[in-house]
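Below you'll find only one chain, the form predicted on its own, shown as C-alpha cells.
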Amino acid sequence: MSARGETTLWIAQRASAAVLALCVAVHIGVMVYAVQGGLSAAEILARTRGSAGWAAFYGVFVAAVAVHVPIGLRAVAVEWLGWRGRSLGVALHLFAALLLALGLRAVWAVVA
C-alpha cells in the first residue's frame, strides 16, 4: 500500500476511535442513568421505539465500528499472519460490510 493509503487508514483509525470513545461514553452513561432510575431493559427499548435521534446516534456508532475494526484487523493480519495484498483488502471490505449490515439491523430492531 502507498504511503498516502497508509496515512489515510491511520487517520480513519484515529478518527473512528474518537467517535467510538464518545459513543461508548454516552451509551454507558445513558444506561447507568436509566438503570439507576429503575427502568428495565423492556422499558428502555420501549422508549427508543420510533426515535430518529437514537437511530442516528447508534447508526453513527455502528459506522464507526465498521471503519475502526477492519483497519485494526488489517494490522493484525499483516503483522501476525503476513497476509498482504489485494485478497486482504477484499476480505476486510467484506468484513466491514458485514459489520455495518449486522449493526444497522440491530439498530433497526431497537428503534423500529
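None of the values given here were measured: they were computed from a predicted structure. Positions refer to the first chain, counted from 1. Shifts are known only where both forms have a C-alpha. The term rigid core refers to the maximal set of C-alpha atoms that superpose within 1.5 Å between the two forms. What changes on going to the form predicted in complex with its partner chain:
When the two forms are overlaid on the core, a lone consecutive residue run of 3+ whose CA positions all differ by 2 Å or more between these two forms maps to 37-42.
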Given for the second form:
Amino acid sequence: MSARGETTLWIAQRASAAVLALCVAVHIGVMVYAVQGGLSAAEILARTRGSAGWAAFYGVFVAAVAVHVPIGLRAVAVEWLGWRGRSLGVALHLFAALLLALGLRAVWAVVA
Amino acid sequence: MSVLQVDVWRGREDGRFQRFEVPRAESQTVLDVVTYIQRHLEPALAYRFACRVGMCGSCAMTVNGVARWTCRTHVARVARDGRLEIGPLANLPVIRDLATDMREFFDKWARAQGQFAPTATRRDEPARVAPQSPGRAAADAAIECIGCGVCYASCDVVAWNRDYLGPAALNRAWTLVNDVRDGARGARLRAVAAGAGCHACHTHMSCTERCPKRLSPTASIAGLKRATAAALLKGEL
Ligand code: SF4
Ligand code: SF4
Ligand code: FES
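Next up, the form predicted in complex with its partner chain, please; the one we just looked at was the form predicted on its own.
First the chain shown before, then all remaining chains and molecules of the complex.
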C-alpha cells in the first residue's frame, strides 16, 4: 500500500487502541461495580434502556473494535497466509462492516 | 587438550550439517573455529570474514541457533557441552555452506533511500551540527551499524514477509532522516512508510536484543513511525 495508506492505518490502529483501552477499563469497572450483590438482566436493561450516554459509550466502543480488529487481521493475513492485494482489502472491509453491524445491533438491543 | 564437536552447515538450503572435531584453544572465537576447519580439515568450506575485529560486518553466522558476529563471539560463551552448531544466517538465500547472498539485504537499504542526498557543494562551508542537537543525538544512537545482517536474520517479520524492509535498512534511513544536511527527507519518509516498511514492524525487539553493536533498530523504527505519522498529519507525506 502507499505511504499515506500504511501510515493512515497505523494511526487508526494506535488511536483505536487508545479508545479501546479506555472503553475496556470502563466496561469492566462498571461491570464489577454493578454486579456486586447480584444482577439480573431486567436490572441491566432498566439502566441502559433509553440511556443516550450508554448508547454513545458502546457505540464508540463498537466503532473502535470495527477499526482495530481488521487492521490487526490484515497483518496476520499478510504474514501467516501470504494473502495480500485487492481481495484482502475487500474481505477486511466486509469484515469491518460485519463487526460494526453486529456490534451496533447489540447496542441497539440494550438501549432501545 | 579438549576438543570441540562442531556441526557445520554444508551445501545450500537443502544441505546438511557435517561434524568436525576442533582442538579447543584459549580465547578462541567462533571464527577461529571455522577458520581452523577450513585450513586443516575441509579446504572447500565456504565462509566470509574480513576484519576479524568487529568492524566489517561480514562474518555473521547462526551459532547454536542464534545469529552472531563470529569474530567477536568467544567459544566459551556459546558452546554447550563442548558442542557448537554453525550455520549460515537465516532469512537470506544460502550460496554455499556458511556464505549467504546478502543482495536482498542491501537492496532494501537502497529501497529505504539509505543514500545521503547532499544539499551543499564543495564550495559551501562545512555544515555545523551541534553534537547535542536532538537530530544529531538520534543519528548518533543509530549510526554505528556495520551491516552485519544479524538483526535481519533475527527478525520474525522478515521471515514472514519477504517484502519487509527490515531493521537495518530502516535504522539507516532513520539516521538520514535526522541528518540536517540531507535533502531527501520527504522522499525517504515515503519510501520507508510504503508497502512493508516501518509500519510492518511488530516491535518484537529481537533485532535490538541481538545487534552486536548494541544499537536499537526498534527505537529507530519507532522514530520513523512517529515521523511518518507527523508528516501525514501535516499533509507532507
Ligand atoms: S523490532 Fe521490528 S525490526 Fe526489530 S525484530 Fe522486531 S519486528 Fe523486526
Ligand atoms: S543494526 Fe546491528 S545487527 Fe543490524 S546490521 Fe547493523 S550492526 Fe548488524
Ligand atoms: S570479520 Fe569483520 S566483523 Fe567479524
